[in-house]
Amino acid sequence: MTEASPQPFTKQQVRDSFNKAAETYDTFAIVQREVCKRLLERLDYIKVAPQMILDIGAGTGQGTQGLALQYPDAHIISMDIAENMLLKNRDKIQTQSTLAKKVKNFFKEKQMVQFVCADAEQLPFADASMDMIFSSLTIQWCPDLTKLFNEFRRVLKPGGLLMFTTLGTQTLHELRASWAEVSDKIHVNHFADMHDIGDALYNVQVENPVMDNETIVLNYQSIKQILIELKAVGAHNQNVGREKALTGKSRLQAMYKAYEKFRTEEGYPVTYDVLYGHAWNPKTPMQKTQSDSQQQHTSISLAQLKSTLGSRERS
């Protein structure tokens, strides 16, 4: 069958969905703590001293306490759209912030964290307020991502840094063909391409934007499982065209069995298509200038990048 075409969820469905994953959150997030670790320690082979750092969709609070660690003196707002998600984030704050006062090895007693709930495309801060900010696996909630990216420059000082990782278009792509078979209704979300993501960055003018991307892949010994999981950090289906209805027990049968091309010998695998970029605030305004799709769409390993970042000097 053909999948209906993808339209956008609602924010407020973004919300309502990740309320009610924040109990369940931190039990089932294994490759979204990944990610974020992963992109917090791509901070080691930059060289700033942030002061400002908002961390976006910061969920409950991985980055945020990651972000303490590494840079003690910076003022630190945790911001998410879903409340719970912060009420959650900021229990785990405060209780380091008690542990700390004994041990002496995490937030400095002088360290400010705010916490914000607020949407990523409208955000309610100054302009040139922020020296860094971090995203990990949120901006694929954000279907307009020129007016993402304008937002995250406006609030950058010159100079600033923007760290973020989102999803690309193979992820899920066992689940999403399994349920192509036998339904044309939307059962996955869609993911954008490392490419548009590149050219929207490109478009709004950002300095040095460098785009990777790598592959996470999970086994389970069970498709239902799978499902569970999902639903568990909030990350299932949420587009318009989805199917609204309680799916059938025949069809939901029918699907595990198109699943079982997928299976391996190490269960039946799901596909994180991950995607890793950054760019910095021009400390002038930019010009838009022509050039080949290779220069607007960069992509290197993660040992190129390492080079790459190692050498950046910072004034």
Second form
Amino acid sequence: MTEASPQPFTKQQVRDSFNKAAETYDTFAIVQREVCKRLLERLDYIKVAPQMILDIGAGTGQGTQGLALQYPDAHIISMDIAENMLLKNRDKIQTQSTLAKKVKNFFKEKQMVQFVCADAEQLPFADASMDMIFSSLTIQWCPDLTKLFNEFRRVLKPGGLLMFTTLGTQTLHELRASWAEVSDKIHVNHFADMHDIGDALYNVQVENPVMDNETIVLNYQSIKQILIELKAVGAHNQNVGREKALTGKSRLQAMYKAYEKFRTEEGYPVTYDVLYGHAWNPKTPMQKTQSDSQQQHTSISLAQLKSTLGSRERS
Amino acid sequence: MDKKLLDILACPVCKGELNYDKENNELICDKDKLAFPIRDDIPVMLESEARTLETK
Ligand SMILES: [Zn+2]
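Since we've got the form predicted alone here, give me the form predicted together with the partner chain too.
Below is the whole assembly, all chains and molecules, this chain first.
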């Protein structure tokens, strides 16, 4: 997705969809769980001791719990656009905390986890307030990545770390192709290309951005089950252009038929093109980028200014 | 309203400081005249969910 492309779905739809999915999410979020686990594992190789961590798109709290275990002294903000997800998340953490009193070395009794409902593109946090932003399979719902990463940079402290996963173009390609054979409308969300994400990271001038990808294929015994599960995790089609008189039965049957050609001995494949990324917020103050051009200025510390003046006087 | 959380929360629109209105259990941005609700102890910091305050 390029940044110029129109927003294919509204944030309200994303919010509604995930609020509805809160009850069923954990049962079906197989890929989401696996990817979040792998992102958490990557933290083992990065030496940081964050005080303040923001988990963006925390959902039912797997990432938040993992972060709490990894960094027992950190204050964690668990954030999601859907408050029903956060209520689940909080219930689970409270259960764990009660457990913690019996089983030591799990949650510290006073582990600081707090919950905030907000949109990743409009973060309600002060500038330079976070040591780490962690976000697993969330930013695929944000169409303007440069704006998003600028917002991340704003709330990260200098030297802060951004760790994320998102979905790439090949995600759900079987379903997308099958729908395309029988309908002109968009039935499957469009996912960003890894290079577009790389470009956006470059645009906002983060340090040492690293990206890589991994393909996960799940096999299903029926196509109907695929659709049920996508809905159960709130990840079914969010596009504004989707057909209103949703897919008459015959059209759905035609789509099923088109999907047959992907079938293997193991069943009907569903591809997830998972992208992993991390980057550092520069230790020097943030330079305003092009998109903030109304108030373009360079910040120079007083010390720097004095040293410049001093050297000029001497010369 | 937890002090530590209030310290880092900002208005999602202007990124300015918020004031906690204990009576209505809302977080107020004076600049944007917006009141963000706190539901089930969770601050809901979405512009679409905020109440617009009347100007005096
Ligand atoms: Zn404001």
